[in-house]
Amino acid sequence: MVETKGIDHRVVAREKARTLKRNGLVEVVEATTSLDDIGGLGLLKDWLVRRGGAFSASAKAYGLPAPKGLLIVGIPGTGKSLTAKATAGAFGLPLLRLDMGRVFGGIVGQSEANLRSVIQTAEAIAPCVLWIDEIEKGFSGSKSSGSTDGGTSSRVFGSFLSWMQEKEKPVFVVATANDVSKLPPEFLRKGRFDEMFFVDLPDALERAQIWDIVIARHGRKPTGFDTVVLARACEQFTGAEIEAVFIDALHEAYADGREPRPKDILEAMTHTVPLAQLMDGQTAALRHWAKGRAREAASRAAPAARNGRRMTEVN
């Protein structure tokens, strides 16, 4: 955690942000999400916890350089964005969100100027976490930029890479990506980010944890449901799909004037086709790409646990 010495750095950061973000390029997000709000992903959460103190004065005196950032790739709905939000809470730093689509403007030179403004804002608020969601959408056209936009995307991408490599201010960049194939190879080179994690579909143990979190988040007691059975019944579901199923069950129960029952949840599952089934080819390709290139975000105790047949292992 950051050493405050009587000063709340998040309050100071918010005041700075109100002054600096008049152009609307970055958004100050209240970091109300904690690592406890994430089901599974034990290895990724442990990595974040162990680097939580790296922005402190004692770490600087120790000679420890501030962490640069983290790239999280994986299947949509598996908690990448939630982890980005929780990172700021784990580090005790303010959270800025950057939409790369806002950086690109139609006037010559505007895109480059916007990126410089973003960097200036982040560095003025530092130490902070800069969250870039679905970063591949912002940089996917950099390869063909010369023939499509006069080289603007390529120049912005190059400037961003240079800043990532050489930045001295403690701005921790958390980038998420669903389709890593659209990212230029030089973006993935070691040194841009401290680490790259791959988030796969949750296994049975993780799904049970997600059910506990989702049920509690919506004001019900997880002990009122057999989350082990629910976890077995929703193989290949992402965390986002699990929450959508529970909300569907809540709607049905509310319409009948009663509390949700396990039958409502199981019925909602039958009407849900997991994205992993709809995009099985893309999912397999992403897993193949990540093998040997990215660290697993979750520990996998045994293949049986992943298939939902063994619930006694601990993550």
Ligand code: ATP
Given for the second form:
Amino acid sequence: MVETKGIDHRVVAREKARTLKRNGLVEVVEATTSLDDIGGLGLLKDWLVRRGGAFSASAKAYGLPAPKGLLIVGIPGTGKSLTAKATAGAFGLPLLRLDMGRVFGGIVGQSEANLRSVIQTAEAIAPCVLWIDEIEKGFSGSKSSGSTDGGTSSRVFGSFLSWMQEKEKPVFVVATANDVSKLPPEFLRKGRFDEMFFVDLPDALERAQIWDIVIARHGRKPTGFDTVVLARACEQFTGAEIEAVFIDALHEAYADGREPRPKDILEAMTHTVPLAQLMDGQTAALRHWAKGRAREAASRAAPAARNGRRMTEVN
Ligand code: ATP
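Could you present the same protein in the form predicted in complex with ligand ATP, rather than the form predicted on its own shown above?
And the full complex, kicking off with our chain again.
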């Protein structure tokens, strides 16, 4: 956690955001998510915990440079955005969300001016976390050397990279991406981000953890369900799909005027074809790409008991 010396950074951020000219490009997001809200992704969470103190005054006195940021690549619905939000919670910093799509557009030069405005805003609020969701959508045009947009994406992309490289203000960038093939290679080069993590589909143990979290998030006691059995029944499901199944079961139970039962959940699963199954080729390609390039977000090999369960109970 950052050393606050009695100051709540979130309150400061809100005040600064109020006084800043509204540019419609970044919004301050209330960071109510914590690392405990994420099922699985143990290595990524450990990394965040260990980096969390690096924004403190004592870390500065120690000579630590402020961490630059994190790139999280992975299958849709596996908790990348959730992790971005939880990062702000874990670091005790305000969270700004940037809509990259909105940076582009308008008259000539507008996109560059927009990016400058975003950087100024983030640096005025720093220390903060700047979350850029689906970053590939913003920068994909730069791969074509500007053949489609007169070079605007390339220029904005270049400015962004320079800022990432040189920034001294403690703005921790968390960028998420589903489709790495659209990202320019310079972006992925070491040194831009502190680390790049790959988020795969959750394994059985992680799915059980996600079930516990999702059931509790919707106001029910996880102990009322055998989440190990539920986890076994939903192979290839993402966290987002697990939550969608539980919501479906809640609706069915509500319509019948009762509480959800395991049977409702198993029934709802039968109506869901996991996206990873539908996009089998893309999922395999992403895994292949990530091998050796990005760190695994989950600690799958650990045989020891985690979250009160042994692997053998789940697999
Ligand atoms: P996309 O790439 O489509 O934006 P994503 O990887 O960013 O997807 P999230 O938006 O973080 O996925 O996940 C959607 C929702 O699914 C979350 O808000 C959360 O409710 C649930 N969820 C996904 N993964 C997890 C997880 N590992 N633990 C707990 N909940 C999860």
